[in-house]
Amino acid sequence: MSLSRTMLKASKGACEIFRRRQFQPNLVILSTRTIYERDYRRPGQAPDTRWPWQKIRFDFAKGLEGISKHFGLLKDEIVGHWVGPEGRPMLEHILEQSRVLWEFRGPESLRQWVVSSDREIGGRSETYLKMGRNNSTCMLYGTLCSVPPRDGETIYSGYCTLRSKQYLASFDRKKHLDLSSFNTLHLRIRGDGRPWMINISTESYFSHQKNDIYSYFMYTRGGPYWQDVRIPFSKFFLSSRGRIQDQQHVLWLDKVNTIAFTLGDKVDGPFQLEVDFIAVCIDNAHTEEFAYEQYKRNPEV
């Protein structure tokens, strides 16, 4: 008798739970983290808990200026598409052997670049950007300091970076560089003997690949003479958040976003790097596809 009563109570409880789940609306609890993705913040800094619409700044004059700007870019894209790639004749594009991507021929050319250092995380390094002599080169200089900030979390510090801005088409659409016709990166620089790292960022297909970059080292010579550096794209290796990946693959040249120069050799003191131009070219003598071996973590038996 007691067993039957226990089974009856259990069945009634199950029916009650089913009825609540079937007819009671689900309650969804939303937090600010589910609405937007927080950006990086320094250790010890309070998080920005404002909603996305609270960060918008409305300006009617800038809105009209932006509309005229984007429609002008859209017009250039349409007209340039009729002529050829990037507004150049098709024959010139096919027979192209080299292309200058960035050159510094005036103060307005510096607007295409962004400088950063470990001061963003509380470090002490300083970096500056200015035009060189006769306004024909770019001068990156400053002081490197590897002392980490006293925030109790940061262990390593001491870096300076010069990075190109993302090319934007009309209505702030990403515009990628298609360098699949070339196989070598050509730089004309004048350094102070420090080793620099060349970082190339490409468009990723998944969100977890947004920190993937392709890197290679550039060793500068000190002195007053210019140095022509040619680095094959097959030499660039894949890294993410400063860690070299076990699974390597060839640099995707059809969707290049930015290029950057990074100094982090842990040698405290002043530094200087002067850049004349950044270009790409075709080296017919270089036939290597990829310089690194592919390893399987679970090799086939």
The other form holds:
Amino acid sequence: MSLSRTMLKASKGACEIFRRRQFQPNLVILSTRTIYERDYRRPGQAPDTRWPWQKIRFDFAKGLEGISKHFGLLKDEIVGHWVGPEGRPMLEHILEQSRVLWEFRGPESLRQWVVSSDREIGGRSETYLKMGRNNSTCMLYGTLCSVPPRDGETIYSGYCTLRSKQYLASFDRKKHLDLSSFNTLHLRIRGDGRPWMINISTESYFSHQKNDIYSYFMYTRGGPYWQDVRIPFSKFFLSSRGRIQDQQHVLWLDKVNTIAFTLGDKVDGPFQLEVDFIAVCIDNAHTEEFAYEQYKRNPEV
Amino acid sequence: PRWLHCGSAFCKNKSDSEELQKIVENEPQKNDRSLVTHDDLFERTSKDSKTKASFNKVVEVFSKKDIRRRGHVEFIYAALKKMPEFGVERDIAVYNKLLDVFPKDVFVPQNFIQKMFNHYPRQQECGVQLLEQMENYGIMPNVETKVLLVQIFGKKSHPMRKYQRIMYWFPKFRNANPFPVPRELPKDPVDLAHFSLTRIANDLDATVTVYQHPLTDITETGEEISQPHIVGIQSPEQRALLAKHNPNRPVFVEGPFPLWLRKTCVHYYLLRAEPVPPEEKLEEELDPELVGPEQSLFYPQLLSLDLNRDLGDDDSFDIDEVEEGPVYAMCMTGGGDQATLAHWICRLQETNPILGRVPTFFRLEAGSGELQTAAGVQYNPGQNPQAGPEMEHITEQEAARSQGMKQ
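With the form predicted on its own done, generate the form predicted in complex with the partner chain in the same format.
What follows is the entire complex, opening with the chain shown before.
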């Protein structure tokens, strides 16, 4: 027993030594660097070098509420399976021409959204989310600052995002939105003249595609009147990790995960965006399948 | 003909710009090598003024100094960093000139091995960074850039690929903005107000009226009286709505709200009313000539036939509309104090006589306000002074409203 414990300590000590030597090539097989450098690391942040069991939080109250929540969701799913696809009646699923995906009527709707800004990478922008007047809209406001953080890696800075959380079915399984019967995104917003970007992220099969985001611009007019923005899904272009890709393909609507609004127009100052609802609809006059060319991208000069 | 080059730069001692020509002759004799960066060259040249001409001069001097262009990568990086200071970051000619600093034909791969192994990677990265700065400022490269890139890096290099990507995507998104803002905004505040008010008015019939031009007067006593400009906008629909407004309910002057036009933020003020609660809503009497059994079918004035729609086609969304009060007029002023806005209301009264009977509240937030007040903020009567003599009448209304209506 004691021999194995000392061996474990020695190997753990060796692993820690290997962890600290991050910038030198790791020649020994017995290193855990590949495990904790698997996920995205924000620049300027130290990698998360905790052991796997240290990352789980063991708590009795959490266990109980988890059981009630997940089994409740499971029961809803089973009952909903008899009602129709995705828990809605079959006729409604087939015949619907428009569907409201996210609306902001009440403070609990804000819990489905996550606000992020470049504060995570060390920047100085601030972003806040609150309910608007009469609890019937949401207001995203704050200040942008495009001074890049001094961590030696980042060059550009000054952005903020409002991203919807991934829908989760029972036991934290991912639930995807099936929007294949629609072809236009309809938003009712009130901005202050700044150009925003809408990012839709879908579920993909390969891990290389996990940062794939389909984006398009949303130009706000400003002013006291509500603005209806209609963007057909064929206009969304593919980008990954912020870089637009050469091989473009159309946004597949059958497994949509999240939608996000981003602001990064390199202008320092306060911003506001009010969103009333986000819906999808069918525009029968729009017959375009994809707005960008899909042929081979290696043209001769 | 090509000969071997070493791409690394060694730094030389650089003296004043006036003596730069002398440096060209004295180069082989100077032996001391102190570490001076290329930034210094720009600093020294621009002691008097930072203009495009001085920037071009620095680039020319560097190009002429050495046929081998030693240290050109570092020089180009330093030049890219200095461009905003000289004010030339949006000038395509300057970028082409900077791209000209690269020696030609040296970095073009000659055989398949060079093509395979990222030939001259540092120079290619420098070229890509130059194009990236162009892309960052939204400048479209021209055919001279393409010719230069082909001469310097070859057809299948990274900078050429980046150029192709820029030339593909920029034209696609150039006119994507349905509300375009011109790059050169009018400098005159009255014109700027005119432009932005027509932009946010959402109505082509709306008319802009300049109620007051900016004036700075010096009176006899030597005091300066400055008049800020007041530009207002109102459409005929808004005028009709205001005429129908119930005089017992107050109207509010709210502001200032921010409006961003590219990089400038202007502020506007609104004249609006609270939404009418459903119990007090008046049914609009429909004109019997327009709708109803007495309407004329031979000369119809109102046709609302959805002949193209199927029975199941329904484009409406299953959501309640947000209740909002009507906006009666908007304005933009130089100074956001109550006196200016009161002057605006007085001038509005000329075209909307009902304003004389309706109590007006001023909801002004110090500094730039939000488009809507927060849900939790209680309306504080002490903060908002009222215009009009009916003080008690107004306080009663406030009390009624703060109990009844949700804010």
